[in-house]
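Read the single chain below, which is given as structure tokens and is the form predicted alone.
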Amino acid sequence: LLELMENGSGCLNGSGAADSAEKAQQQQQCPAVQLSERNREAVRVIGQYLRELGLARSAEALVLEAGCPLESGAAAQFRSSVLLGDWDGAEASLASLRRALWRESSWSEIAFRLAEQRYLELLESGAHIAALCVLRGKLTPLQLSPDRLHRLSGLIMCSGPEELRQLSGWSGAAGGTRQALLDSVEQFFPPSVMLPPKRLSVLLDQAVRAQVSRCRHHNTSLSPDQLTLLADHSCQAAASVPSVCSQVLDAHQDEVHVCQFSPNGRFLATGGRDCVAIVWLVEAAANPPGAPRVRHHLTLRIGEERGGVAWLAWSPDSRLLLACAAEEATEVIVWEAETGDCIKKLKHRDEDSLTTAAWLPDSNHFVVGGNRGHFYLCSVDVGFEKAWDFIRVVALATRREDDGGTAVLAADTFARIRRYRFDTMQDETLFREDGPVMSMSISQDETLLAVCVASAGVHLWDLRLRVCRRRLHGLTHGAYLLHASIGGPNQDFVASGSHDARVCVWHRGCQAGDGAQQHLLPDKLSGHGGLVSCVSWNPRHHGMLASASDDCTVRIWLPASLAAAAQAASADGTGPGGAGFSSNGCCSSTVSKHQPPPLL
């Protein structure tokens, strides 16, 4: 390949003089094909790809038959000189390419990078005097970056190649650094002169990602390079998206208002008007693999005087469960999820109304609030620590900041989403919604916020850019709270309850495009007999969705293929909880027969 690059004749990367006659004869035998500009570009991109794969002869044959050089002769000579370590030749070729640069000011940057590579290679080979001459005669006169120059000058004191590579982060002349140098400078040239590196690979990756973004049921963690190029990408809903009810959990005696999977996906917590919080254990079956099932673990009572469970929040380490009671309640309760032990009961003032909460990343601190103007920072160790007065809170979430601190996101009764920092006591408004905010849910990567807005659907906000990415419609509104959830391996799915007793599921990526496409209707899951107030995606089993309803049940939804396999496994006793699984695909009454522990 390097021999083909030597003289810059304009075929692959230039050809040797000894082969000129043979190649001329081949060109006469294979006259150039008349190609359109688009086809000539395709030939160049394919030829580059073949060259990157090491198929130099195939690339040369393509170029000869098409009569289309991959790049100009000067660019080919420049590439050849860099790969061969002919730095004087590289500088001469760069001089002839100077007028072809996007910007004239880029010349000094390229010259600096060439001299830097030359300097490092001389140090690696032990030629310290020659390296010092490059430092003084090539790098210093460019006056490009005093910091970079100071760092490079310090490397001359290295005792050997190993120390040089360790301190500089440079992998050596034999470590692909020359090719990496070429890749870094190609950005300064128009593609008509030098193709951007790995152009075909980039185009293929973009094509696959575009198909994935339009796939309504894409729910896999496979990267684009793991998906086939032989056919357009399309996921089957039965294999990827929750669509079939695999279990009905009927242990509650009244309306169920909230359901939340733990961050590790091992537990599911549910609560409602019957004044109990139930912790369920999520188990993955060995046969078939990956088909999760849910069984009862603990029943935790909050006391009938509190009016029911309004909200449940898991600590980030999935160890603690926090419960907020109904609007009249003045305290919150924290349990150990594994044992059911009551860790903390917090009550600050008799007039408090604490109906929502969110944990901070340390799994010790949390924030609680309500719509009567009470907003507190608390900890399991100490209790109430700080207060923000007169903040009427509807919903809470937390996210890490770039400086290492934690911001609290609070939706208030003025339809605002505001950011609070309890460490600095600073606050600001991020954005304002179109109507009253009912609830909100943050994605696992803390970049997206799903906000349920009364009579307006679910709005998906980008927290980094503070823009509304999607307005998701199709659910039925009413007077009661609805909770949404973001899920899937790439956080591409949004689910929400609805007043028409159905679960709505959207794929946010497939709705990119013009305004009309942003109002695609969701998939709807039917089965509940009453309002669906809350849904929750399992963060570990990405095809698993839970929904809580006023019909006193919690339903577990799986992709059709997993649900059928799980039912078959439970029927023959090979799956977890098989004895409690009825023939209609729902949990039998044995799930609700566990006796709750004494009042906590």
Contents of the next structure:
Amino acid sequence: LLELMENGSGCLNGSGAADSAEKAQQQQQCPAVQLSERNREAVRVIGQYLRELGLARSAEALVLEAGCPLESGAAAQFRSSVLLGDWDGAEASLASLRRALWRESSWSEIAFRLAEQRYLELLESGAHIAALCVLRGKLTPLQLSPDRLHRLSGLIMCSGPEELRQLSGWSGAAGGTRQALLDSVEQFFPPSVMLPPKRLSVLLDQAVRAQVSRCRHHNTSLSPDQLTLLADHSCQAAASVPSVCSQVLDAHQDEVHVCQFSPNGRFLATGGRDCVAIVWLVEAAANPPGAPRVRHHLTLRIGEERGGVAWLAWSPDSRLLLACAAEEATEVIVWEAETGDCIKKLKHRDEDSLTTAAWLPDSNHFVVGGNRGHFYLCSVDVGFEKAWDFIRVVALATRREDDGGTAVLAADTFARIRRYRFDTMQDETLFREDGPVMSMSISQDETLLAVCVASAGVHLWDLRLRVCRRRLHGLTHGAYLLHASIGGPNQDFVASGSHDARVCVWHRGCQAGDGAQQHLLPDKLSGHGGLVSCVSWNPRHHGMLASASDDCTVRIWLPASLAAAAQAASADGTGPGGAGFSSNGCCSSTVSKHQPPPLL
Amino acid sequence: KSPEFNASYSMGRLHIEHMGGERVFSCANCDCPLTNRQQLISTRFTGATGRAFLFNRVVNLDTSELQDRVMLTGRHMVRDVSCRKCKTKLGWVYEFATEESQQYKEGKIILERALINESEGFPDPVKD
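Switch from the form predicted alone to the form predicted together with its partner chain and give that structure.
So here's everything in the complex, that chain up top.
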């Protein structure tokens, strides 16, 4: 290989033997800098990059000064021959490169591709006789795949270059196919002879992707090639992760057990032991834009003997709110959220216990269930429709399937998460958890399922791959039900309640720098005075999080930058009961703020 | 505004497990599910209120601190168990038996027959 390198030292684009002597002289005149092996590789890669950008003179100057050719002379000769269309020259160079191949057998493949390009170009320019000669004299003797040979010989029937290009999928001599041929041939040679195509771009891309995977609060929709190279990428926590409590809502008279934002992000529903479901409006302040505030809208009552509101579910069109009761949960109530009108009170049997529910995409049908073994499909129009017997339901979610139908996902008391189709009456076990399931929550794009497992944490299951993607630890366990929520523009954030009165927020995409399996510890938000049982992300205003607690309040959390803006904007501290902002809701998160380096 | 201490315990908040089974045992006071017939090991035990059953696994129980008790069968270290929902004392769990012949009881739970209900459950329809 060394020999191949020396054959054309300093020879960049095959300028021939005549120039190489001159160049060698020039080289001797420039004192060569002593370069280590790594440095030489770097120079080669940079030279390739410059050349690809079209800065050929800079590349040449670089090679001269470093005394380090980009590739072996024969390879350079091959490259320039192909680009110029000098096929015989290319063949000759190829012959001299033959020894350098990874595998001897690939030589015929390369020769075939070379001859194929030549053949197609000849056909394109109308030289059918010459093309036929190539077919017979060059392509056939190689004795490679007869299919390809057949296809190529068939192309001779094409009436013109247009048809040729169309039929073969080849973009023509001017269509960059020569460069494409070179790129495809590079893989057969070791890097010391020919550099892999676009090597520096590939390396830079890898570096940026590695930074993205380490980004603890990655929350941007920019693709890796849009991120700056000048500083290590790191999303600012202040912009994306909730850390400041911007509002304390204390309209409830007793423990709050559920909070849910509507799918359109305009409403927040909360409910708890005081047997009341409150609907709040989310208003995005006009000035400055993007600082959302929550305002009381309606108070809806369920019967006092019902033990409180156990679950609230919004219809997908955000119009209807369904409430399940905690005890004596024989009846579920559906209201219209805007007006507060009670649309439906659904009761099937006196011994029913319906403590959890989920809506189907048509915003008319919904499923309800409980751990006494009642599992029903109902609708607002008709009422009770179908029952699935003998399943003790703990949590419900729905998901659209490829055939247009909707699958109901139900977690049961045997720690199984199963998929039920009420239209075809088919069922299937998807996952088995290794501990009792407390609750379940599906992401907005229906790809991820967050399962709260007692004494274990939050497990994230991928619904397409059907595997557990993450086990999130760090929340405090106890005897009470906790709920989790998946949010963020790319379903990147998971939040859950905790028994230590704090809200846990994880970024699920962050990986440890060394790739090791590290327990992902959450950021913890302090402020509540009691157990936090439920959390909900706002699907429209990313970064806005609501949490419901035993201290009878609901807190709204915003990222620091938004919260500061919200505080500045509102002077009159509104909130039901005049609570307004709570300044003691500062975060105790372990997030360190990353600042980009200043421009020099 | 802090709520007054509320002694009632809501089902919507406590995490209540359910073991299923065709014959379900639950708390006689509040109907909280506890265990089932498949977990029953022996009916020939005696508690404070009379007959008591020995079960392999029971859910939804709170345990007391460890107690040293001398019983008919010998000296044992036990914890009292009560219903997690209504806090009624239901029996005890054996943690340690001093006599070798009694060691089979370790980890198992005694529930007093008078304090639990037996009711009809249903078999698990899932076959896999």
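Numbering follows the first chain given and starts at 1. Only the largest set of C-alpha atoms that superpose within 1.5 Å between the two forms is called the rigid core. The structure presented is a predicted model; accordingly, all values stated were derived computationally and were not measured.
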| Is it true that residue 184 shifts between these two forms by 2 Å or more at the Cα, once the core is aligned? | yes
| query | Is residue 492 one of the residues whose Cα moves 2 Å or more between these two forms, with the core superposed? | reply | no
